[in-house]
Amino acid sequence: MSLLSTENIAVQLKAPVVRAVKKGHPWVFDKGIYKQNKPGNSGDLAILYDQKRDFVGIGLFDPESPIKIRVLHRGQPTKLDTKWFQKKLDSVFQRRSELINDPQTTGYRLVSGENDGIPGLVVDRYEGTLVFKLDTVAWLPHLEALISVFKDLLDPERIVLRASRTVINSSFCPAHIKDGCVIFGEELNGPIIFRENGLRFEAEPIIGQKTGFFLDQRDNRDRVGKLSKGETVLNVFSYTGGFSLFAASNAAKSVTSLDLSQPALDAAQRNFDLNQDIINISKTPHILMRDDAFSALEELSKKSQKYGIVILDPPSFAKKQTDIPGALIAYGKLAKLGLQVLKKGGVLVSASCSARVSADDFFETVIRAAAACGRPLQVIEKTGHAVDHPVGFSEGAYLKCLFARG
């Protein structure tokens, strides 16, 4: 089966949105489209043209999502096949090359979606698992393929499918296919161990969060760690502790990780004692605490309790539009909280993950609300994006983290 070998639909687009895919914009919705030559199926090719049928781009089409149309190629008409696709993907590898090779880190994502020009797929790695994440049914007939692809790349030991509640419920999706069922190789028992920075980490690609492990805050991990040594780190919306293992490996005084979730908290300490064998790590205390994060910050801050670094992750405040004005105000108390429990010239950590809010109105809102409780922040820097997590466009671009002294 060739790759995208599929039957094709002629689709003009209005004006405004010839602009956008010509931009470089990976979607086209439904609003968008001002004439197609026939209905199409999930999977189709989308020759896209404008009004007066010049040729604009190739698109994957699915038929019962929103968004229409998943651009792959604009500019001049070309054929989309197998070695167009490997093609394709070797630009994205090569992009991440140094990541690749560095024997130290063995999870990451590879294909970042709409970011790599790839709309629709995410495929992240833990060691030999390939994980790939579908986010639209256009991709479902060309599965088979994919999975080709990527054992001629990258001979993984075995490949799992994450899909969204969409896809699973279509109609266009096969009996056979679930969440996190293995399309290739053996089946998995139990979670998988990687590498990240030099350390152990578990990920559950079947029945975890994402594809099994949030890689995207590698590199912030990294820094919290570097700033650590000698000092009490508390790390709120814990998870799976990535930021404690990081705080306590650069030798931390002691690391308390604080969630709701029991089994998130469990994890990581499964993550701590994957790691006994770094004497840092070993005689680091690690403290677990179960409990709502602004409620445990008040009683934190009415206990007195100080700590040198204070690490705020929350998940996504804002989900769709309306959230955003919610959203800032929880961005702005989770901050306020923060800084009751950090001690005088302490570093705090806050970041955010909704896409919606942008990095300014983020920034300043936590800027804000440190200066009206009296805690005015030295910035030491603000960042973004890993290189394994690229921003292609406007909407694609949802992490920011701040580092400052307060």
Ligand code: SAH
The other form holds:
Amino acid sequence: MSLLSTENIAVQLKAPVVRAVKKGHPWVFDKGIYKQNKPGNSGDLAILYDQKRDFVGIGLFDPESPIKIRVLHRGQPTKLDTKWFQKKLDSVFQRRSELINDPQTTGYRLVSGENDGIPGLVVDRYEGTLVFKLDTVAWLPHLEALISVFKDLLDPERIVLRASRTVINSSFCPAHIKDGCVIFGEELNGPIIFRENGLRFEAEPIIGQKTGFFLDQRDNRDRVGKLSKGETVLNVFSYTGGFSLFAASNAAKSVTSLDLSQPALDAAQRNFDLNQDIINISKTPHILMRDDAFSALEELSKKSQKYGIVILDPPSFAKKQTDIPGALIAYGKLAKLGLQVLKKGGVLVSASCSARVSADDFFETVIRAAAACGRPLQVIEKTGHAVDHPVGFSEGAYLKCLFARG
Ligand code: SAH
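Could you please show the structure of the form predicted in complex with S-adenosyl-L-homocysteine (SAH), as a counterpart to the form predicted alone just displayed?
What follows is the whole complex; the chain from before opens it.
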């Protein structure tokens, strides 16, 4: 099925929303709609007009979501057919050409939804496997068209579908669509081994967090690696050991991976095992610690344990707007605990993936917490998004990371 054959609905938008869409905002909420010619089905193309009936753009309609329309095109009227989609993807891939052509990195984000002008659709690549992550049920009527475009452009071995509970539970979701189902190619039994900057990692696209790996931290892992020579490194919230591997490959003295999840720690150990041909990794002691980060840091501090580098990369602390004040308190507390086990002059790496917490608030909170406990920070670098995780609109910015000496 092609995008072209979809039903259309005509939607008139209120003036402020017209302005926002013209400026590039990808979402239209219910309250932004002035009039529509019919109720519309999930996946219909919404032809967007202003109140004078001038053409504004085209979006994907989702009657069940608070985001009623995700804008795919703005400007002049056009047909959203396979050719249009291919052209769009060409420019998205162009942005990542360095990664796509780098044989040392075979896991990265190919399409970053709203931020790449393809709202509601994320596509990650792990070697020959593509993982589609759908944020809206409105893509499902176009799934065959999507699979066919990606097959033509990239010739993948397989495509896995990941979808949120809202998508799977929707009355518009066909019964055969499940989170983690293989929608093209052979079934996947077990993890995929891919490379990030030359190191091998396991990814579990079907059952792992996100699409199987935290691809967004690649550049920060590389930065940690470059600071790690001869250092004792504590990787808090280590998941499958991404930061730990880069520290070890750059000749850290020892690396400790700390996480609450035993399966994540087991995978971290397997990732070390996968890279034993790299002498630095085979020589670096890797210590696994299964514990709650906050209490483990307190315990380590009581024992006067000190590290040369402490990495803090927790899960999102602010899932909704009202969580923000509590999230900032938690980031501050974590930074303080991290500093208690950091050697004087060591490097604190403090990250936040909470989209609702602004970069300024996060950096200020960490810097203030450090000053308040008598360990003023010397900022080395404040980092954000990697090339395959571009920021296309303000809500798209979520990752921030502070590198500082304490
Ligand atoms: N730094 C990782 C990604 C971290 S994801 C990487 O580079 O891949 C967040 C991790 O925090 C998950 O592995 C989760 O198991 C762990 N986690 C969540 N709550 C925790 C807690 N209270 N204490 C320790 N780990 C926790």
